[in-house]
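The form predicted on its own is given below as one chain in structure tokens.
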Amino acid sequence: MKITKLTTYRLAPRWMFLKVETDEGVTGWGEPVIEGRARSVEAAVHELSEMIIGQDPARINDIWQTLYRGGFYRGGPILMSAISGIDQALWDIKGKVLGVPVYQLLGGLVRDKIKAYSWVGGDRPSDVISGINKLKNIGFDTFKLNGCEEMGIIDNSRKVDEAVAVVAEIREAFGNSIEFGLDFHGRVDAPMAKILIKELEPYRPLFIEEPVLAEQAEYYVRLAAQTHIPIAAGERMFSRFDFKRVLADGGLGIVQPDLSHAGGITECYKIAAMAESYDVAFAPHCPLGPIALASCLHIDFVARNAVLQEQSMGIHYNQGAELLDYVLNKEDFSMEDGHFYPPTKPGLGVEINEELVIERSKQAPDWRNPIWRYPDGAVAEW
């Protein structure tokens, strides 16, 4: 079997799908894309694909290594994730070649069912309330929001006693009937992480996401040190030689490689590895596609260590399609008391309605972030 032909989807909200052919005619799929930069990560899926035109897909290491090592730069979420969907894709194939699901082929299961999480309210957490409630009656009990709005590298008492406001007003409501993660966004300097996580410990939250950016990880350690709830990070480190120093230095209770930046199944398979040794839980990112929720399920139900699936069904980004809009088999993705069950089809075990995609293709909006800015004027993360 050869590979002859890889073709790119750009879809609403905020997605890219990837079809890898062959010359037997099986097909697989795969999500490569960072939220805001589809194109630039189009053209790179374009570029690496004169690597494995012609090639066996069955060797799904050795063009990951290929792919990786064949040029002289590497790393970074634009390669990484061009990768990590051509990575999906070929898994795909030997899944669907083999005749079983990809899990399988990873030794089979370790668990019989994974807790997923819900995103509640937006950008700028608002109505969280009425927004859990509706959640928790569809059978969700554990959650994620943003833990506070842009914050300045030295901010006022106020900003900090807003964001512990709505944490405050969650434990008020739910008192312990829920759970639910805080996640930071990267929009907090290490002074005030320091600050807001001492008065959120408090209210006990499930984990803190992101206090600091990946580039400040050398805070993770310390951060950790000053509380007793969990450091969660990952989502913008991009292979295990990012996390290979973050797990070394300790402070991170939780790692949240995302399947579609991260290198793909067959590097996020040795990151939740590479985990487990440290005592570190599992927790893929996936705030986007079926295809990439397909992914993590896979590596969700061969590491002992995963412990939570984000999953993006209702969040604030989806707009203009819903997680399973382009997935024929909705079924095979539905949730018990907020669990997710294994897919029992071959290979990731997502049916795509190619026609839909192909027709939505046509008019893909170009998505992009805001641009925040501080009151004075300069500008803030996101």
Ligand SMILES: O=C(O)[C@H](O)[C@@H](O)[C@@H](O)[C@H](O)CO
Second form
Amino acid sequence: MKITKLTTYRLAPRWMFLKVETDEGVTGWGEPVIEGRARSVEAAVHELSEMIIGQDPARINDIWQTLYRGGFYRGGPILMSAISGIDQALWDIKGKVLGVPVYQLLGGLVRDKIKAYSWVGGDRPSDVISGINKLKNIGFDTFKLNGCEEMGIIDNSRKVDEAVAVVAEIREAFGNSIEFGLDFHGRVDAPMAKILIKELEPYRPLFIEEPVLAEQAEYYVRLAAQTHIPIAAGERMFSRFDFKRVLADGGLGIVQPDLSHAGGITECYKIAAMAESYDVAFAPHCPLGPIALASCLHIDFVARNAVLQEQSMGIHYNQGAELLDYVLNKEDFSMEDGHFYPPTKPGLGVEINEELVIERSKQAPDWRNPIWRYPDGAVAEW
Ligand SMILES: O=C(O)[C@H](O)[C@@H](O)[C@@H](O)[C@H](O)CO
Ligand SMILES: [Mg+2]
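Structure of the form predicted together with this ligand, please, following the form predicted on its own?
So here's everything in the complex, that chain up top.
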């Protein structure tokens, strides 16, 4: 079998799907995208396609290594997202050819279901109580919200109190009948992360995510030393080589690689295993589309240290399309009691509505993340 064609479809809300065709009529789908830079990843996919057209799609490991090591310059969000989507599509093809779900090719099920969590509160955490109530009524008991709005490198106690008040309101309303992660979203700098974590600790969030930017990862171990709350990070780390440093330094209780940014199934399967060797939990980042989510699930069902799965149903980014809008077999991604169950169909298990994808790709938006600024006009982390 030979790879014959790669076609990319940029789509609302901010996704990109990749179709990989072969000379034997088997096609695979992937989701190579970096939120806000879809066109850059699209160019990277087509640049990399020169290396795989004509190759045997079964040789996933050799193709991964060639795409990664074939460039003198490698790694980073754009190239690794391109490799991720290609890798996902190759696993989809392999599973379809062999007639089994991808997790069967990775040793079979390690669990029967995986707990999902949902976002509440949007970019500026508000209305979280009504958001939690709505989702609680359909079976969720685990949530994530932004931990704060813009936060100055050194900011005032009122900003800290604002962040704490949101969390206090949640605990006041729900006690510990629900759990929630706080995503600092890289908005906070090291000096303020310390005081925020100290003031939030009494409310026992399930985890604190990206308390500082990945560029400041050396602080994870220092912040972990001051708190009992697990520190989580990983959506802005793009290969085993990015994760090895933070795992060796310690400090992370949860790694959150994104299956569409960190090298796909081939690489994230290895990252999960590395994390397990450090007794660190695995909770894939996934605010994206259905192919990215399906790829996460196949690792969740083979990695014992997988604990939670992010998914984008109702997420504040999904303007113009919802998680399953382009999926024909929606029932395979329905959640029961806030859990996903193993995909059943061969490959990734996502049946893409190709007609709709082609149609909608004609009006693809160029989503961009907002640029936030402090009151003094300086750029703030979003
Ligand atoms: O945890 C999460 O889902 C992420 O922090 C998410 O909010 C961002 O990755 C966003 O998608 C970037 O555009
Ligand atoms: Mg995050």
